[in-house]
Amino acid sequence: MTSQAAEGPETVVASRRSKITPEREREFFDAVLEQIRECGYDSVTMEGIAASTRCSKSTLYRQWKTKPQFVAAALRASRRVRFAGIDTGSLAEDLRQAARAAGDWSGKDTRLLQALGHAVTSDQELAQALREALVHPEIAALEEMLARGVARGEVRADHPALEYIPAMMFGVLRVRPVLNGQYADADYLVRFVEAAVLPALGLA
């Protein structure tokens, strides 16, 4: 019996996958997400990613069996919390800082959300990966900000606007390109927070 046979098929697959370094994997993920932003999800192919990253198509298919699996893995690997660490001691200022942070990445992430819009309605794994990468971490951070504001007595715990603040913050990011043909930059988002979000919470 050969050593490969003794190890079994699962070990062999793991060995093959281990040949991709973390740096190379990051290159694949960056390439697929950037092509989705530029061309849309439906136009991106495994063949195109292989060509742009100078690897064989079989390398990608060995690691990720399908395009949705590949994109879902790229989304999960790109997860980062932009609102993490925002804690100024004031809910109003925390929300202004969140607006500035959102403005710094709105173009990149909003383009990705728009490009994946139709695909996520038909692929549950892709939809879940998108939420895990771009939505849930930021909502959790916003909810922590709001909870601190409640604990400090800045907002009543039963204030009816509290549950809608994440929808307001994410909604304006998605809607402004449709209404005005422009992404919501930091200045726009700070003005939005001051004109709509803070008054909704009863904050000056």
The other form holds:
Protein chains: 2
Amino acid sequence: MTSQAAEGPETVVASRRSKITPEREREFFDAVLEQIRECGYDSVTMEGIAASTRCSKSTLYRQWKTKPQFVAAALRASRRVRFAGIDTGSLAEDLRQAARAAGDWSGKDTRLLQALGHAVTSDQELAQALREALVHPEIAALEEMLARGVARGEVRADHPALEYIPAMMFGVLRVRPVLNGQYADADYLVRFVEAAVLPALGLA
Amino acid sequence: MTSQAAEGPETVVASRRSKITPEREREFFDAVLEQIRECGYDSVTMEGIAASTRCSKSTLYRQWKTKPQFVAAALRASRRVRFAGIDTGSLAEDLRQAARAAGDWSGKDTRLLQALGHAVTSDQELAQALREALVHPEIAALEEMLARGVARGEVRADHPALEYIPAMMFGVLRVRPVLNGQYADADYLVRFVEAAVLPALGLA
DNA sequence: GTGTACCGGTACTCCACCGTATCGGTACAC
DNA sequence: GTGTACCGATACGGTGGAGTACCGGTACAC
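Switch from the form predicted on its own, shown above, to the form predicted together with another copy of the chain and output its structure.
Let's see the whole complex now, leading with the same chain.
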């Protein structure tokens, strides 16, 4: 990301400055995110990352100036939309599928969000990266679903529950570990949609 | 708590081992919880607590063996039920008042929960203390409200949304900062109850 | 008044991490 | 082939917190 200049259509090698391949970079990023999930943001050390990826601290510091910048880069690289492509033609079914999808990555992302939750309060770039990687894509996808439902006339555009649906989904996802001691799995979330989200929208 | 043996009905002094008064102890506890909210659990140091309360590290280590034990004691001492006494005779109104009450301590407790969220995964005693201090009392109070509503016949006992209400309330409370960048205030929560919680229960 | 034991202060050891510097090996450019 | 510059390894100084040890002062018990 910071180090590649893809010139040729095929060869990745094009007078680049860094010899770190994208695959290698992904190893670093995977390692740091995993260690954050395991030990928390503060406990993650550049030394630890270097050791677990068998690279040297120098290499990391050459590419990224500081730990927050490194983590932010890792987050940006891990960005992907998990609700992508859900469009069944029915809002209720869209939400059920989103719940199912959310349940599948629930553990990993919930841990990451929890572990970074406090670190972001003191680093703007990190906060931005976290939102872009884990929060905003999913929220946007949810809001698109809702917009399509409104467009189809399933829900009125001024329905008061609309603005709370993303918070409900995300919220239940995040607090389940605290309340019940286990991550929200797909089944739990689908039942939640059925029992609370759809009724709130007047769809059940 | 660890150090007092209240024998006389009035005099606190009764052949106690520690000279630390309950007021002094509360200073320590307030300081550590506040610093946790500000800087996160890992960044809080016994040295910092000692400095900010003008006591010595020795004093702290004399009373509590380790940092997690100290923090756990602080949590246990801060335990109080915030929804206590809410009983309006109507479930809808109970929930509205709970939302209002929650909004008032939202910032402080949300920050504390967030800051400790990861630390508790590696310390059982801390986890237990956190649940007893911040989570369980509120959940229990909510469940009592719901039970009363069921007893009054406002909601059927097998209503599927019932089990999700605490998670919804807590969840929205906690994720609002992530989604909107601000803590959930009383107004936001009351509107949430109105727009989503009551409809989910078939009460609006 | 005397003794005890706790308090606050400080100095200390130990340890882990940060960030930098140095160095040999080597892959790639030309 | 030769040069360049990046990689991985290691070592280094500096910092800061965890706990411990010691010490003078003092409040309370009796």
